[in-house]
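One chain comes next, on its own, written as structure tokens: the form predicted alone.
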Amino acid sequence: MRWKILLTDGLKAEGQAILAQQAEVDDRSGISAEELLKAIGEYDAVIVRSRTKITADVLEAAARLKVVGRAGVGVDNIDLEAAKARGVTVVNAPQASTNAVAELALGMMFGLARRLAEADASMKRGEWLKKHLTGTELHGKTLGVVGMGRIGSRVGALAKAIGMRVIGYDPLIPAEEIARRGAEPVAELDDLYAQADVITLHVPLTPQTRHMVNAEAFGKMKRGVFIICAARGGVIDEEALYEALESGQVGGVGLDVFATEPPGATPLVTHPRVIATPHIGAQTKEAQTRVAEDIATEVLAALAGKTLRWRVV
């Protein structure tokens, strides 16, 4: 009997082709939570992105389910404890989007430093604000990387290539390993806040990291600091961030993720010193192909009981 695999948020053709060699694949992109609850009992595996929530209720209704595949990195939309309790394997594709997210973070740094969004908008209004759009150079500035995993380390490497000093903080990685990954390790997060001209966040959303960047944290940073977050919404206290922007404590922000997605035209999203993008970190042709291929092979390996590269639970 061939396995049945459900796709709830789409998957590039390369991944679907791999799955189709061994399974029956149903692509029901955009399926609602109610529809998912009714349908999930028919499937051996489900592959999701960040939109679909695999809750305890969904898992309880999934009588045949053996594997949940996350086409990407973050698994905060999957109830891992409930999956573990029911013996459902969860796998992801953590390496595929590393370069894409890192390049977006660097692009946001350039955008803030040279005020590109403001300059473009003014030109489209027929204005010529050359004298009013003085920017700053990233060369010689200090980048603070919070979270020295794959993406954080890659951002650091790109930043060093343009002449930035890179410092890194990660409580889960030894100082010597942070140094091996190309950053000067700092022992305390407050030390990073005090030194960094630009801060880029690369941590998962957990109870410990939720609102880790809050009003108190902003007060410890250099005045006019740039902040980049292409990790997970909720890591930054958005109300406190807006207040820090208004006061000038934070000079500019690049946000690809939000506590609520889509966030709508909030005061933070529409702020003139915010570059806001709709969670496009992994949205490159190359990354999406890698994600599709990686998660397809990993889900099939899990169904076959083979050794896994990226097992979460």
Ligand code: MLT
Given for the second form:
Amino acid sequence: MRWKILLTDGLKAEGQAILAQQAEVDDRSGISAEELLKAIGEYDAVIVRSRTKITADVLEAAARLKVVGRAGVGVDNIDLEAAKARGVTVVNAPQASTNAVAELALGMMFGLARRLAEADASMKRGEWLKKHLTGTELHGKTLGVVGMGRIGSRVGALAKAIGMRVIGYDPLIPAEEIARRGAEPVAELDDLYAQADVITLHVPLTPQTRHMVNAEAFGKMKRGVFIICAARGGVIDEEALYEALESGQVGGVGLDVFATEPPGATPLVTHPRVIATPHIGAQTKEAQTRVAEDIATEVLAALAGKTLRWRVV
Ligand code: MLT
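Switch from the form predicted alone to the form predicted in complex with D-malate (MLT) and give that structure.
All chains and molecules follow, beginning with the one already shown.
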């Protein structure tokens, strides 16, 4: 049987080739929410990235839909309850982008510590701010990893290689396992806030994590702390973050994700001590090839009723 599969946010050729062996594939990258509602009824499966929202309304209109494939990790753009209720399987590709996201987080740490964005911008204005652009070294500093899953653990391992002390907090992972993954476990988030010179966030967006990093949390951190978020917009309260940057409580921020994407040139994005990137954590050639292969294989397995590696619901 040849399935009909819709791509709404693109998929690298390697993944499309796998799908094409068993399915008719329609690449409608950038499809609007209205067009998606009209089109979805024709398809057995849809593969999305973070842009496309698979809402209860979309699922309601999806008479033939059996599988939603998320070409990436986060599934906050998919109404999982509605999918479950309609018997639609949701699968993702949780391993493929681990290293890419971890390397971006580390890159942001270096960028903040050595003020690379400010230095580059000043050079492009024709200035030579050598004395003004004093940075700090990461070696010997403490990195607090919030969320010790695949990506958080990888960031910790990379940070240890440059001589950072790594502490980890994750309420879902036992202390011994956090230690096995290479970080010193801390029992409370407040302990991490009190000790860390750099904090990197690797948690999904859920009702529990929405605005978990807020004004109260900033108040518990070391003055001048650097914060990195390449996880999900919404985990940080952006208004409180702006205030904390302005007061100097937060020394710098690396943001790859935003509550609203794209955010536009907001005061937060344009703040001189913010390094902002357009949700490119997983956007490497290597990661996107692996994501495409993994999700294509998994979606076909789900359509064929085979055992799945990464079933979400
Ligand atoms: C993810 O959750 O894997 C990322 O957000 C991927 C993406 O850029 O869509």
